[in-house]
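A single chain, nothing else alongside it, follows as structure tokens in the form predicted on its own.
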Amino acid sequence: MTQSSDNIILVKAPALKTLVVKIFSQAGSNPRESELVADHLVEANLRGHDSHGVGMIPLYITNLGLGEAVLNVHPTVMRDLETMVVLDGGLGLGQSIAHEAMEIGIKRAQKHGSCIVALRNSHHIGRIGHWAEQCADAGLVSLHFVNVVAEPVVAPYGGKVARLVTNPVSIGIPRQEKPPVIVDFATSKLAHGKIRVAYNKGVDVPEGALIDSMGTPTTDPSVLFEDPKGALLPFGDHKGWTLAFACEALAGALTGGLTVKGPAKRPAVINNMLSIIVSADSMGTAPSFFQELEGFVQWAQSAENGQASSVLLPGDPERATRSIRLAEGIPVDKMTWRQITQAAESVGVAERALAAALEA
């Protein structure tokens, strides 16, 4: 049975995935797309990134209804140089579009040693670490720059007004017979979705992440959702801002996509992504790569740094959270659950399907 507290319910991952598949199937997605979207969203929740999990369903369903996201489309090849491919997502659901883009890039990198994939004009592609994991599962190193074309929510370093979005970066590094290292972070101090989760829960966010409309530091998440609007700040001050700028240049402009140039003119959340995928096997460095990598890991986690478990590698916290949530269930705040319920009912999902997810 699903457990609940005053503001949180726990839903088992298989039941939640079944529900998400049902929602997108009812909305019109074909079976493969429904599975890809459900896998991605539930996996984001399992790994503790609720900002990119099932709480995104209401936005996706709304944008589908407005024609700002498109079902059952595939990336269109705009330019193909074998080791470089430019793709247009046609506003397709990003969980499907980016998956197919990575499939193309992986095959090319395995054949030629490397591939640059320029993906533009996709609807929201979700947790970027998911795509680094897809490449790492194929034994490939990958680097991903992403920009977000939507309502600006992040102020540049030195500014007081939002001028860009959270522009994430991810790096995937495979290991031999061990889980990969997955670097995955927004260039803002917190992901926009994490502020949304805090807003729905009615809790404050950590200090140092937000400013209000006057440029004054605040912990109140409502400043991103209620007028007058405030802004998120870049992580690491000028360092986050420069990385965010690089994402606009590399993911937005270089791919042939859009950059943020003003307030949003449409409700779509558009992502552009520049991915660089590399095979250590093809470079001829695989044996030394894995050996040197493990040597560094042992050094970083050596006894002088305390308990081995106190020095975590990128991706370790997500794997630990995943184990807990698989066993105990995925926490969803009741406001977010109501929003998901409304979205599901809007596409004709029966009340019994929603109840079944809570009862599993």
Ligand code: NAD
Contents of the next structure:
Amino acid sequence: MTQSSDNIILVKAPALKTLVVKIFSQAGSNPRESELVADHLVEANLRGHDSHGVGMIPLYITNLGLGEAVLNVHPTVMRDLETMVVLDGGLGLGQSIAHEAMEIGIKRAQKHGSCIVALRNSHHIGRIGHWAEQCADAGLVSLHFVNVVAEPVVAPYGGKVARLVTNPVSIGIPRQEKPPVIVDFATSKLAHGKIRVAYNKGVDVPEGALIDSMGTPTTDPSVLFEDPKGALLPFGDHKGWTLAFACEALAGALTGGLTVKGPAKRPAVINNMLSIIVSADSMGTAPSFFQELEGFVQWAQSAENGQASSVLLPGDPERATRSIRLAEGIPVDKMTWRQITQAAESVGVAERALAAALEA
Ligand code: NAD
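If the one shown is the form predicted on its own, what is the structure of the form predicted together with ligand NAD?
Okay, now the whole complex, with that chain kicking things off.
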């Protein structure tokens, strides 16, 4: 049963997924694409990354209407050396384009031991951990470097105005008979979408993430959405900036995609991603890899300081949130729900479909 507080609506995951499938089907996606998009967005919410969940629907629908995102396309193979594949996403919906890119990379890594997938020019590919999970589910280690070609919102370390976007990195590490380790974060102090969620909720963001247009630290999320604009800061000072720079070079330049070189010229949010997918089986290290990994996990978690589970592994917090949200529902703030409703109605989704999601 859906519950709501003053500003938050709780929606059950299956009902939300049904609604998202309906929105994208109605927008023109074929059944495979609408399933992939819905699965990805709802999974991002389930794992606590609301910044990359159903709140993205209004942007996607707007961009589809503008021809800045394209329905039902497959990545085009630009170069194929078997263990190195260069793909152009043709501005296709990233949830389906990146899924297909990973399918290709996984097949090749299982056959040859490793594969580098250079994906360029895809519309927004969402939560990058989703792609590391896809590789880990196939038993493969993977590294993903991503850049974002859109309006700059992040200041480089040492700078006072925005020059790049939130360039995320993800690493997936499968474990034996245990869920995988999933490292997945933006190289900015906070993901841009988390600032949007705070802005929509009317709450401040934690200190140390934002500067205003004068370069002064602030906790007010409006500096990213109202003029004069401020900027997000990289995480970890110079360290986050160096990693963000590497994403720009590896995902933006090396794949044949684009780096950020000025204000956005178009509304599309374009992602480029360099993925390195590796099979420990092919490397001949699988038994010791799993043994050493578990040895380190035990050793690291022995630093718990008396508190049960105080040392978490990357991916643990998302799994914990997922269990809670599967049981209780996904919280969506009312402003975001209004924006989703408008987007849904703009593609002709009937009001009763939106009401059904809330009543499930
Ligand atoms: P975050 O700051 O929440 O960090 C998440 C990472 O830290 C995860 O690997 C998580 O398991 C780990 N983690 C968190 N707490 C932990 C703890 N106590 N112990 C051990 N590990 C812990 O993530 P973020 O920077 O806000 O990024 C959110 C999402 O935004 C990510 O999924 C990212 O891929 C996505 N993103 C996408 C784009 C894009 O253009 N497509 C751009 C930026 C970010």
